[in-house]
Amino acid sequence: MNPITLFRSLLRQDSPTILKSYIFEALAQRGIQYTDPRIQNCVAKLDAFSDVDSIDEGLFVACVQADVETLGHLLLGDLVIPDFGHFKAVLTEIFEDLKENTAGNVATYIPQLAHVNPEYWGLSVCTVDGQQFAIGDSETPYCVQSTCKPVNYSLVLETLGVETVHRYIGREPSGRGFNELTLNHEGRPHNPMINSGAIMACSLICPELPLEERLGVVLDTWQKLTGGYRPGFSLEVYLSEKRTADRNFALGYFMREKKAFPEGIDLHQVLDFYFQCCAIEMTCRTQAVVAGSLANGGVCPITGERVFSRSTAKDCLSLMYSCGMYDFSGEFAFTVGLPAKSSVSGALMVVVPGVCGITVWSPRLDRYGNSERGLDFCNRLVKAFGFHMYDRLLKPNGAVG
């Protein structure tokens, strides 16, 4: 793109110069953050100017030259949600309405989760074009708990391949609770989205490495999916979960008795690794980018880095769709019709394939372990935007929206 074309698009009232604020206001209107990694060369140069400094044509070209193609697409191109202002307004209205929903209770079987403020309520969105919006407690860290399962499953698919992984883990809904002491008819965990399957996936992640390096591999993967944010880790939740993990230990021993694990694994290390993965800390804003990476076929929307292959993203989303909401998964698929993964911390990661990823966080849970506000949000989302996977069948021209 010619930088002058971009320059002219930012002029106001035919002024021969522009202000730095014009550029970032225009980006913000389209949902692009000042911190977006794709435009940091431009940002670094523009930071030499104040918001009221006029920038002439020559200076402008020098500032944007390195990022001009990206800026041109973000400012002038067709983004997946063209009227981002309207999109934000609808989400904000839903978000505010749901403050009145105080149904459910925080999880108590992990003692540290029982101490979380039940009033927390956050929402964040990241589209496949990197448009972002966040509201509420979207910057407050929480433990990912079971929302680590899609990432770990995708990681083992990338390293071992689908055939090897599914020698050890099934891919059918269990129809049982997420921590039920049961295996499928082949003696394997039913799927990677329940505890037994997630423990098995942990046994397959770099088993040759020491425990701390295996956790590092997982953290590195999260960091790539978020576009550079390094996840935190809650030692308190990890220790609390490990201390009260009788059922997960029972699952581990049950699978070992049935010879379900690969040979040579150290069961206690595998369980320790699983508890550590659940204690990873994210925020709504950063985890929405993770969901956006899955929506984008495994490519991080704000860096363009491919983290997972398209086939891995497809397989992961398929199992999130059928198994991601504990034993409410069938009802969720029917009413909401989107891949999702919930957790007992109240985080809920939702993917609209090819459009956006969304993370909501509210610690009050229903009897299945899903966020009450999160479920309410998802139902309102698909009604407002026609995001249900099969809504297009209701439109004469096949369009969604």
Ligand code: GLU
The other form holds:
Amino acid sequence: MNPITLFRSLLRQDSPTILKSYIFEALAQRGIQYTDPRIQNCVAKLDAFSDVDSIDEGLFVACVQADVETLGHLLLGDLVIPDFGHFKAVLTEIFEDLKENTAGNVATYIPQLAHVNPEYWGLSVCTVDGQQFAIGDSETPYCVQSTCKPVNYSLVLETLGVETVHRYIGREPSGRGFNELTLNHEGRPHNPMINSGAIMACSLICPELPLEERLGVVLDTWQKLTGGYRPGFSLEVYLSEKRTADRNFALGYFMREKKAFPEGIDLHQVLDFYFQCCAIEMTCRTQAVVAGSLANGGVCPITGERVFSRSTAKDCLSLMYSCGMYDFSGEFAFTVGLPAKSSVSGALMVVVPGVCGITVWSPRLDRYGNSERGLDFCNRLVKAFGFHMYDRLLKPNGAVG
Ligand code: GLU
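To test you: the structure above is the form predicted alone. What is the structure of the form predicted in complex with ligand GLU?
Below is the entire complex, every chain and molecule, led by the chain shown above.
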């Protein structure tokens, strides 16, 4: 990319200079945030000339030269959502409409969830090209709860490989409640998206390390997936989860009785670790980047860092597709047709592979434990954009065979 071409693309009304704000306005129109790590080098150089209003060709070249390929792509290249303004407008309309939906109830099994304001409503998107959009309560932290399951599952796939992992965990929907006291015919958890499987995944994450370091490994992974945001942690949620976890303890003992765990694990430590992972805090904005990293085959869209291999991302999305929405997973796969993971805090990550990741957060849940507005949103999303996995078959020229 030639920096002069880039400079000329930003010129307005035959002026020989541009304003710094033109660059950021042009990027923002395409969904690229001022804080995007990919442009920080260039932002720092432009800020060094903050007393200069207008920038001529020479100054522009000096500031962007080192990042001209990236900047050129972001400003003039083909991005996965070409008309980001239209995309945002449609999402905003859906977001506004869904404020009306006040069905469902917040989770009540711990006070920290029971007391959350049920009105919270956030929606954030991150495309595979790092185009971002956030609206509503997108900066308010919540605990990730079950949306930690795909991250932990991906982490063990990365470290142990798919064959080893699936000696301990199945990959079949259970057809039962997410915390039901049930295992498959081999006495193993049905899949990693329900509690038994997620507890098993926790037993496979760096068991040789002290507990605090295991949590560090998980937090580091989240941080890479978000492109740099260090997740928070709710001590209250963790303590409360731990105090009220009879069912998860029961699942743990049941699996230990069936000799389902790897040799030598400490069950109480494993359960503790699982409660800690559920108490990690994210915001919609940052978790959308996590979903975007999965949509992007394991590479964080705003840093370009590979966090998971392509095959890990593929395996994780496959199980999110079949098992990610509690006892509604089959229905969701049929009607929405996208991989997703929901949680009792009302957070829901939904992935449009190769296009974008989305996180919505609204604490009122339906009887399965899925966010009411979240579900409504997914239905509206696929209708508006034809994102259902098999929608292409509806177009005459999209059919195969
Ligand atoms: N901490 C919750 C539990 O283990 C997670 C539930 C969820 O979000 O599905 O029961």
